[in-house]
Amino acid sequence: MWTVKKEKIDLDSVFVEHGCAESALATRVLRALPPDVPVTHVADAREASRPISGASDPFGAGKRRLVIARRKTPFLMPCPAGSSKFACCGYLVLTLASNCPMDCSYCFLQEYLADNPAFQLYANYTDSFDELDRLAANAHGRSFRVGTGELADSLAFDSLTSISRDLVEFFAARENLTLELKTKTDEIENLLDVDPRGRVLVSWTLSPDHVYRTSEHLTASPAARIAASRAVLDAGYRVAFHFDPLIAYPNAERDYLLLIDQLLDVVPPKQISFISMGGLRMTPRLRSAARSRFPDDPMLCGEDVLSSDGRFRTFTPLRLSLYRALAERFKKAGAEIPTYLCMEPESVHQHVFGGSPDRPATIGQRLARA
């Protein structure tokens, strides 16, 4: 029996948009809520999603508001990190929620969702299945990797929503679509009794204990994430890992290599579908917001420079050194693990791997089938 051990995530309030109260999602959430969390029904969820006036930390306060609303725009989109400037991985994003109840100091959502910081769930999330079926019908032999973990953690609050069950059952029946559930939690209970039929992978962002303790608030510990990955692997899921952001701090290389050893002691390298790596990067606005909210976090004060893409990035020699050390360690693991860099130009890929990356569509298909 899997036992979950996680930090308590508090909700101050829940808002349900008119027309959503009878939805399956709202019914599940309201039934599972602690009785002391107030629930308010509102005509327009946009008002409840905006920053709280007068709050000392509007973004942090917004995270403690749960809003159940109807999504009025498409659910499926290209990864917002994709760009012609970078060697991208062909990832497609399925937006079923917005924001995250956890609070990592470096998180880009502090900027991206600054004007809409409430944690939003979309009551009509099953409408996304029509979009996915249209994608599959027009695939012409292509395979796609579709993930829900870009604008929200894929499994945070899954004990309230059970959305993962519906997703796994849907993707298990579609041969050219692969679902990626990306998380920093160990909230996997709903996955363990649903058969993914090889069409679902669960991925974890991993950081050394030092980064976890200083910067990844309300997340599961690295050891708990690794243990959860083994549990879902044994239940028939594929697994993958994201070392992103890599943060260059004193003794970082030692800590990351130790973390990899801990991972490979639990998950055999031949059973890892892929690895991604990405350096810490922040726009000036995000950098300012993160340092304001977390003034004592040493991970936000490393050696960085303003790059040509308008982001502060770890000084290139430090970044390349970390990439190469991790890539070499995985290369020595005894199995060829597909590995890619996130939001890095082709030139960095050449320095790390000694060659140019494939086209995004090719990478996306390979990772969907890995």
The other form holds:
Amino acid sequence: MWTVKKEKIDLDSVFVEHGCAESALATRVLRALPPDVPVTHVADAREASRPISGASDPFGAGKRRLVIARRKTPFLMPCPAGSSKFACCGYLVLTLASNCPMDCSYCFLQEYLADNPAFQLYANYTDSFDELDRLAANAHGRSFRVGTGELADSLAFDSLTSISRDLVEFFAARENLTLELKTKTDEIENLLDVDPRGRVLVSWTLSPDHVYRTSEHLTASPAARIAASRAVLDAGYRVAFHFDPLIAYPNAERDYLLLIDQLLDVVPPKQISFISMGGLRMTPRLRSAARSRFPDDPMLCGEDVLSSDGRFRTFTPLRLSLYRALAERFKKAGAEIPTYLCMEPESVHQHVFGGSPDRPATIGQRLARA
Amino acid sequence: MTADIDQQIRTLAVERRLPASHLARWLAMDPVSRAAMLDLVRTLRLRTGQLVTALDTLDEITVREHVTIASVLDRPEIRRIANGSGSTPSRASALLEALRTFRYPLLKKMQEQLRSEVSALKLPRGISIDLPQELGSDELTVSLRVRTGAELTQMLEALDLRRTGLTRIIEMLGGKRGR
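Please give the corresponding structure for the form predicted in complex with its partner chain, as opposed to the form predicted on its own shown earlier.
Below is the entire complex, every chain and molecule, led by the chain shown above.
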């Protein structure tokens, strides 16, 4: 049964590119959508993806249009957040959709997708399996962690697309590939009746209730995310958690530590594959866009200063003290949970964990096997 | 009365070439805040850049603290500056600094703690320590000014004697709680 989560996906229009209408994906999506949403068939979907000129909130308006098209560029790419300045985790990104029906005030997509904000679903997504097989064939004993949650939430469209079933079945049969489904939803229904054979991780971004209420619009509550993680764990999936963005608002440390306690009450530390942490970071353009769309959100007015990489971040000692507090709490929980920091330099790893991080390939492999 | 205040704000905005977005934000304030801001701008003769910075900072303070701009401008620190005896330009600068302290309370406190740690090192002439700008990184800059080999030896020994204090500063930059 297809369930359209109408509270999240509220569409004014759907555009289907020529050649995609008969695809399995388009068939599933169009069947699941309410019949009163107008569907237009277009020769080239690029125009439909662009921002509506004159809209007061072009990015928000983009979230009311859905485009089904062929992806003409590779599906697989290195994580765009990677940089030689940072100690990276070796994450590979599989782009099967673009933009997200949820609307977190701090979301980097507000800048990254400013020029094509419509939801895009790629009708030829099974072509990505050929790319993945080529990667696996050339791996020479290496393992890779591949995620679909970079330019879209991994599960937010799944009630429309059911792509997760195909993905899980594909990865379940690949020895050296691990799929990471990263989400802020609790839409796990499609996962529960497919056997991942240990090759699929489902990860949740976790934030305290306060951040959820002020900034993570249309997402599942933190408690619902934790409950969903327990359910997929019981269904044979591995689980991981991203404390990213970590936001240093007043009483943040108390709230994050409480959140960790709530998590560990439900998911034993030994069953957590890894933890990541990353402080809120915004380029000046993103900060401006976010402040303009969410002028009353206090989380966007933290004690952030311009750092050497050109992004606004919470001033360093405060940000690092928060990392340290969380790392300490997980350590006290009694299990060695692999933990990494996202978009932070090596020196920050040394301050927080007392040692240098592994090389990206090593981290990627360790996380893939964890 | 409100219409009169609004007209005065518009006139001042034209004189100062205030960006339209900032004028709109000013006019969107509650009436008491609108008037209090106008009064302060006139008293301290804020230049355009200063006015823009003040409006931006005040806006963020109100979002952070859920207070009105009038209540921020009524704080003793601001009233002291507005009614103070220094030159108008120096009071205008002091106003922006005071607003920044409200906006970044923990940063200001941390900067003070670190400066106090640096000061406690009692470094000899020729050695200077620069904290990262706005504590935007964990990088501490230690500079030596020497002319002879003997001076270099002296400086390095002086630094070595202060190793514990320097390490503490680096750890504080790295998020370890201070003393």
